[in-house]
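Next comes just one chain, in structure tokens: the form predicted alone.
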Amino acid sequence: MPSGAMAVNPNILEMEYAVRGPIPQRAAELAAGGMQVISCHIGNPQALGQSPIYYYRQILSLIEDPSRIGRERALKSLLKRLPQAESGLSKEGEFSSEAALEMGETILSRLGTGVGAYTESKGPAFIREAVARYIDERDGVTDSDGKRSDPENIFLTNGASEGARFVIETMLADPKDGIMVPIPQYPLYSATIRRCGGVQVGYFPDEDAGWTLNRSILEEALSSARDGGVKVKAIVVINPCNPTGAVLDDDDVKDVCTFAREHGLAIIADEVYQDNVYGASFVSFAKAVGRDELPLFSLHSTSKGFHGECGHRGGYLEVRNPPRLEVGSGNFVDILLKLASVNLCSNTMGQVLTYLMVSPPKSDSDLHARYIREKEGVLRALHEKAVMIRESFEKMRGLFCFGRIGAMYLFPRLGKLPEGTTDFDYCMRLLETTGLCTVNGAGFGQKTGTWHLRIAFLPPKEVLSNVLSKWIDFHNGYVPGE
């Protein structure tokens, strides 16, 4: 070996996250270089142009500054003995609002220690507890019908992937561990399970069905992973589906939760686009599985939804029925818990903005009205956004998308390219044609013989429109003909 060469983890050697790959680097490049780019390869919406909602981001600074709070009832105290032309202040816009400064307040005294200072590892109290309310009231359970979340088993993450992280690094304790997951996928899954040298074992949702699912596609996949020694021990579950925007009805997750019943499967349910489901119905795997002792593991963020807050790093991942450790006397939460302890806790800032996520203003509060039309304006033009490109689909030459929109992004079905090329070839070059970047779907995973690319369906419609014209006639020139 060279003198100063190391060997390193051939595990994360073999690692792959296609949304940071070799398309978004060239598109660095080309965007360093004074060239526009269109990113799309990636859920960042405030990156895109959404603006924060205004709720959060109003009680964060005051969070962040709380001296603020003092000095605004001072001043407004002023104002209420001084004309407003004496005072040369404007009372409108120029303050935060009575219910922001009350629920600063609030957080402040409830924390203790501020934003500054560490947590509990599993986070502040209060948050797991609203957390737990929240989930409770989204699906209409009482004492008398379903079971309650309860707030010891849940822990405030660094996003989603970080409770999934946690999940996936305890279980795969050998090499023949293994965790089903849908194909395509997010390569958060593929990518952990790489790096901590389990088996990954891909089931494949009908496309041309609308990204569905049935009972033979699961069976066929565990079955087919078993006859190769390998012991599954959970399914992943995205829904709303990522990369795909498939949305599972009340059928489907209830399928899943009798197949991993079954099986003895854990189920790990990613469902972080919960809030992006444009008309349908989202039903949460915590509800379908009621009182059963199915062990669930439920993940959610402030990344996604009509919230774009990627970069607080805010989420949160519930427990239920954990499993009992084969040695010892402890159980999967002991197990989280001795992890979320190494890493001392998550962000203070991103457990605040969790808080506020499932906190929402009171319908009295003088917040609530605007906070609404903030949530629906997103909402509403993320599904016009995906329509829009939906239709350009339709004057592409050969390229189809099943299923219905759900999550941010669209997944077509490239299904002619030119002789000896793939789907990576295809956005490279329609990224350094049009400036538009999109990621292949073999970053995803695809059936063999298939091509796709994924896009996300955030940028203004003004961008929008300009590049999809572009798109359209560099992919009619690109694919052959009939």
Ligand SMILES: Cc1ncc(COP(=O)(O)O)c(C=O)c1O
Contents of the next structure:
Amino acid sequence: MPSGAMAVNPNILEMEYAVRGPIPQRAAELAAGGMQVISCHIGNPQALGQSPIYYYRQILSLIEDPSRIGRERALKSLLKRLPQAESGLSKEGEFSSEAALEMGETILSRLGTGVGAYTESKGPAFIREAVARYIDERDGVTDSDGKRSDPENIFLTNGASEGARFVIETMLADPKDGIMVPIPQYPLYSATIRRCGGVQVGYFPDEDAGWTLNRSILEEALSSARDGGVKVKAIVVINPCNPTGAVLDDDDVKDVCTFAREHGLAIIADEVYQDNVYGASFVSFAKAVGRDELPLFSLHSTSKGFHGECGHRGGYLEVRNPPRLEVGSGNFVDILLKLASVNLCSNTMGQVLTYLMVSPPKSDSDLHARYIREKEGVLRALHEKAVMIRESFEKMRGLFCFGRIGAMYLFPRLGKLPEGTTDFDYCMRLLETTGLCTVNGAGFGQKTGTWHLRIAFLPPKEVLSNVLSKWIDFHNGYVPGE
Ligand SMILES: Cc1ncc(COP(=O)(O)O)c(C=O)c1O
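Can you return the structure of this protein in the form predicted together with the named molecule rather than the form predicted alone?
Below: every chain and molecule of the assembly, starting with the one above.
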């Protein structure tokens, strides 16, 4: 071995993650050289100017610095005794609202040890209980109808990514174990399966039918994997989908459940975009599974939706019907707990944010109106920006965008490209010409012979409208004529 050289884990060496791959790396170089880069390669809303939800930040700041609660109370009572003109401090927003102070106190007293201490490895029980109530309310589950979510089967995680990794790492017991993954997919799944040394079994939602699913697509993928000796253990469904935006309807979700039940598979439901449906209804897998005994792992996050708190790394994993272990007496949740214990606990501010995500301000709270205004404002703006981009696609030769708008992305098919080039070349040239940073379809997987790109519809409208006209010119100059 040459001095200083070291063999590294080949699974990690071969792992790929295009969302932070060569195109964004080139974008960083161009930005350092002074070019205005519009970062549409990643779903990172606050990096593109989205303001944090006031309710979340008010309370997080009180939790981080609890001494503010007493100080603000004392100042408020002092100000009440001063004539308003003299204080100059009584304007709205100078102080935390009473509801925020009370919520801060409640959370601190339930945490007991503040946010600087480790918590239970699964996360504090009161937060897991709140998550379970949120899931039941979302799905309309009552004692007489459906199966209640169990707080003991909920893990608070550092983003949904960690939850996905916990499940996949635990599930893949042998190099021939496989997990079904939609193609195209968010590369967390391909990367994690690769890292854990398992087999990725791709299934291909029907692009021309709006990226919908049907039984034959699933059956085909499963039987060819089984014919190749792969032991398929689970199916990943991303709903709404990154990168395609597809939102599954009730029938699609039930179809996946029937398929999984008939073939003895677990379901890994990535539902981090459940609020990004823009008028459609979100159907959760937990609701569709109902009283069935089907093993289900559902993921949610504070990073997406209208929350946009990617950097806070909050999220949860909910397990239903955990499989028994082949050896010994425990079940899957016991092993997940062991895994979570090695990490000690997820970060506490992410845990608190997850609590706030599942506990919005009550309608009689003075924080409610602003929360609703901000939530609806973020979702409306996202939808409007997606529509604006789609309208530009109509002016681009040979480019088609199938399906409805969901999640935070559009995934158009590029049509014919210059001889010998790929969607990677297209995206790189698009970046270098216009400053628009996207990710080429190959980064997510795609049917052989098709080319795509993914664009996140996050930058401010004015920025987008400026770059869209440049993109139309670039595109029509780059792709071959009819
Ligand atoms: C489908 C999907 N799942 C999971 C994640 C990761 O989310 P988190 O920030 O919660 O780890 C993303 C991030 O873009 C995503 O698109």
